[in-house]
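Okay, so here's just one chain, in structure tokens, the form predicted on its own.
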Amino acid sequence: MIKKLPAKWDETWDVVIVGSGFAGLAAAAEAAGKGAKVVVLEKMPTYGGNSIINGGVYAAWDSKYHYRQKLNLGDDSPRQHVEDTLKGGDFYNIPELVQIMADGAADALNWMIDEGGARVRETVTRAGGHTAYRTHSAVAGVGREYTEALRKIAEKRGAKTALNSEVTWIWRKDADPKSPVLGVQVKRGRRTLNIKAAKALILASGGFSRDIKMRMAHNPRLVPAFGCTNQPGATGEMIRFAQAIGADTLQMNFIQLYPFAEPETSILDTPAVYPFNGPGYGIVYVNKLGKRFVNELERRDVCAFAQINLGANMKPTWSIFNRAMVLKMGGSYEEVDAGLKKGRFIQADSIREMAGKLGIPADALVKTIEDHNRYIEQGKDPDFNKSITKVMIPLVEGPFYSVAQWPAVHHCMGGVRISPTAQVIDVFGAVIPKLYAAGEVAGGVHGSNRLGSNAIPDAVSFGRVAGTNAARERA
């Protein structure tokens, strides 16, 4: 597609960033902090994208609070985080990119706490696919905790955000390896503007889970019948525009389902995070027959397809936990009470009573829970070979809670190809001058399957790299 370059620019900024989620705001904060004149373009009427409704879980081997050490939850390291991420992605990941995420995770979390006022709960959880207790939970229970912190830092440093600003093209003279990106075309209301990026353009526009045609082109099994946890703006056009000016993409067929979404609406609300945070403390997943169907510590794709393989007539499945687990797995009693009022959580004084409320066979559910309690006591799970740890809590004392769950399309692991410096690489393996990318729009970090709670450290770490390097470009 050939488009005539603009004769003039309506606006000029040093660094132009597309997308106002974790990656975009982190990039804006760092670029502005290095003295660049920065604008963040957001096509939606509100800032934050998927990040603001993210589950608020953040994987880092440590933080300034050292909760893992204080709670005696075992050892961890960036190296172990890297190894888990590579294994979780079936080794399709690019190791150098994984290393940047793992190395940057703790520092980025502390940065958001210290400079942005982000708050985390006094626990860490062990999520599916992770071999350590490293997942930190936001006090707000959603990603807004971190987007607000990043927005605060970015604005304090002088970055500006323009809402209702839809990018409709990326300007580049030609695909010659030396030809830099020049800027973007933007639709703002009835106006079409051309905005110059004097130093660099950063893509932080997220994935394409909401574009059914695009996702099915890469993964045909994700038919329209699948719900989606994403906000409506996750439609992938920036990936297509980047391809049009020569950018390479990779692993676009790797699209993740979130196993624990609300079964009817597919939203990822606060109750939907409890099944994810619970496995390290003894939560149990059961089907309509009252039986376990998967190792609860398995990674997301395994948990999702274990449910799908049960058959559509077995929708939904449930997670069962008790009050003693709530605080340890990053929840709060206030959240549970709110979830009960909305009907998202179900409460019972006994497992038998819970079975009646869920309409599943009582004897089967009682046996399943008693067996699981015994496995925790004995330190061995003969049914699913789950790794039992000393902090897991048997479901003996109530009150007991359950939450319904079912898989929904959630995250795109693939995207534009980037270098360790967050620069976009073209189809010939060369860096496209003055073009960067970070977050879900970029591929290669997570491989075939993203481990839960790796999204935020990925986006923030690479957002910081992209913003720092973009600001160093010559205008």
Given for the second form:
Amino acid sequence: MIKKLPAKWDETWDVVIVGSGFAGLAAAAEAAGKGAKVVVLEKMPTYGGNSIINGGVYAAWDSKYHYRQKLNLGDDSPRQHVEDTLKGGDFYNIPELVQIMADGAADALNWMIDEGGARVRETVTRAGGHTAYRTHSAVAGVGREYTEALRKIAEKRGAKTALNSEVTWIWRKDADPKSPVLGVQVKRGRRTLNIKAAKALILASGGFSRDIKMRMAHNPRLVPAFGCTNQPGATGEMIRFAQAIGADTLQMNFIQLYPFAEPETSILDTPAVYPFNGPGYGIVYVNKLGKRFVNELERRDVCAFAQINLGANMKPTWSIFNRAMVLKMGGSYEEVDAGLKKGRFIQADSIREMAGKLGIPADALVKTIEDHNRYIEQGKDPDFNKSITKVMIPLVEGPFYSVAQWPAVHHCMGGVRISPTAQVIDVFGAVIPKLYAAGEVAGGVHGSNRLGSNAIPDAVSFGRVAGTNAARERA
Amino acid sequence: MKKRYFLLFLLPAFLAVFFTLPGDRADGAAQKAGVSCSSCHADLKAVVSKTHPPVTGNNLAACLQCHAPDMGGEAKKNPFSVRIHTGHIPPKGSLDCLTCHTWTPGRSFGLIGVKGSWGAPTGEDMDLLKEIYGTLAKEEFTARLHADKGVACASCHGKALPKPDDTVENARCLTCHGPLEKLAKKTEPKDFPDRNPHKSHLGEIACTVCHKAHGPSKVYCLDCHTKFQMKIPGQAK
Ligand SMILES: Cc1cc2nc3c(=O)[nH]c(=O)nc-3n(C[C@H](O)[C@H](O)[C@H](O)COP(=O)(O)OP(=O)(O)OC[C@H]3O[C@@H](n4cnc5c(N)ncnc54)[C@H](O)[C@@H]3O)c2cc1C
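Here we have the form predicted on its own; I need the corresponding form predicted in complex with the partner chain.
Complete assembly follows, chain above in first position.
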């Protein structure tokens, strides 16, 4: 495939960013803040990618509010965050990259709060794979809380966003390893145009969970029958273009299932975040037989495959919780009421009644919950060896709630290879001049399995690194 | 300079009937001869409404004495340009653009029997205009729904000739359909108030994400929320 460089450029910007999610907007804000002329290209007619629809949970060891400390929820540190992330990723992660995420997390959160007006709820939760109460919840209940904050900062600093602008090729001068990236080809409406990136190009184009071909090329068991939580634009063309100009990729087979998506449409709606936020406060997962099937504090891959391995006709499973847990786990009563009306949450005054409503054996469910209550009391879970903490709440007092759940393809841990400066590395191990990547399009931060609530700090922290460094390049 | 030319060209262009362009794309013999309204409408009085003041003359120049082309580019209802175009192009009529217009590609564009040229559209420009005007024929499309209510091209597009990838900004739509809060209130579902397309969880999105004027409109929500029951005016039949 020989493509001739464009004879002329239709537009010229200092920094061109592909993708308008957390990573792209954070990069835009930082680059524009350094005085660069910045454009964000987004192929969809709306901005925000997976970021704006995300669950809004954000892992950081601290924030300006210090909720963990104030609520007496134990210790934490960036180092502990790094260790959890490495362990959760089976140590496939590149430690230097993990460090940047953990170190940047609290600062990035405060930045979005102070400069962008983002708001977080007054609690922190302990989510699967994390050993500390460090997961913050957005007031909006979705990632829009942060995308709006980042957009505000970026726009204030002069960055522009162009929607309906699909990048269809990356222009690199030639095949010489020292040759720089020059710009991109863009399809905008009926027109194809070429846009020059005088200082640098930043790939912030997200993951490829919706790209069945790419997904199956690396992980054949993720057949089309699996639903997907992502927005329709989460496809892998930018990774292909990057590969075509020499970029290296890594760990493309590590693709995560979200264990608790809405079973029929695979949407990750607000109720679907509850099962993820609940384990630190004693939420219980049960199957159609009324039995637990996993340690609820387990990582996502374990929780997902524990369901898939239940066998045929075992879809869905449920999370059971009660009213006393709602606020602590970052939820709200308004959300619960809205979910009840939609039939997403089911309410009952007793566990027996709940079993009836779910159509599962009542005796079994009652026994499961009573056993689990006793485990909390005794501080020991002989069934699944869950580490019990003293803030976990036994399911004694109603009303009780349940939400149906099932795994769906969710997150790509792999992607293009980057350096700690967010520069893209080529297949020979050298930096590709003037090419950066940040967020889900880049691989190596999360290893084999991303811990929930780590993607936002990853995307924002690396977006900031990429934007800052890109603006420093020579035009 | 070129842009100004276009600007001049556009508004009278709404007077044009662009339906089928002849192959040679140049002034034809018929034009030189001039076409009067009365060659089809023996009695012009019968065409206009009862309350219409008497018409003197038998061609477009007569109309233009009172009906100025919409030069303002503001949003307004029932302008002459829409009424005359929709009356003459499919499905109601079947006239060719050059039945009423004069055109020398890249050089001039005007109205038969009316002095002056309003611009210099190229063949490409004309192809686009022809295509766009063609969508007026599709009665389910939003452009036609607007035209039927007398909302002219310039009401949405303003003064300048739209470029191929142009769009209409929300503020423009909201001059008639707004304010947004009121619109959102109108479309709030009774059962699930948060499933309101005009109060999306995607923030303040462009109207044109769903509402397409010159093509079928489509509820964007349904791309992900496959189980929602939602309809939109202007959707494909
Ligand atoms: C439903 C859901 C819930 C989630 N919840 C959480 C959570 O609560 N906490 C957490 O930490 N993580 C969560 N995640 C993961 C996290 O949201 C994503 O990993 C993160 O949003 C990725 O950000 P990004 O900026 O890298 O990419 P995105 O936000 O996906 O942005 C990439 C953008 O690039 C655009 N693009 C792609 N290709 C092109 C192209 N060729 N030309 C132009 N534009 C292009 C896409 O359309 C997209 O808008 C969730 C993910 C999903 C799907």
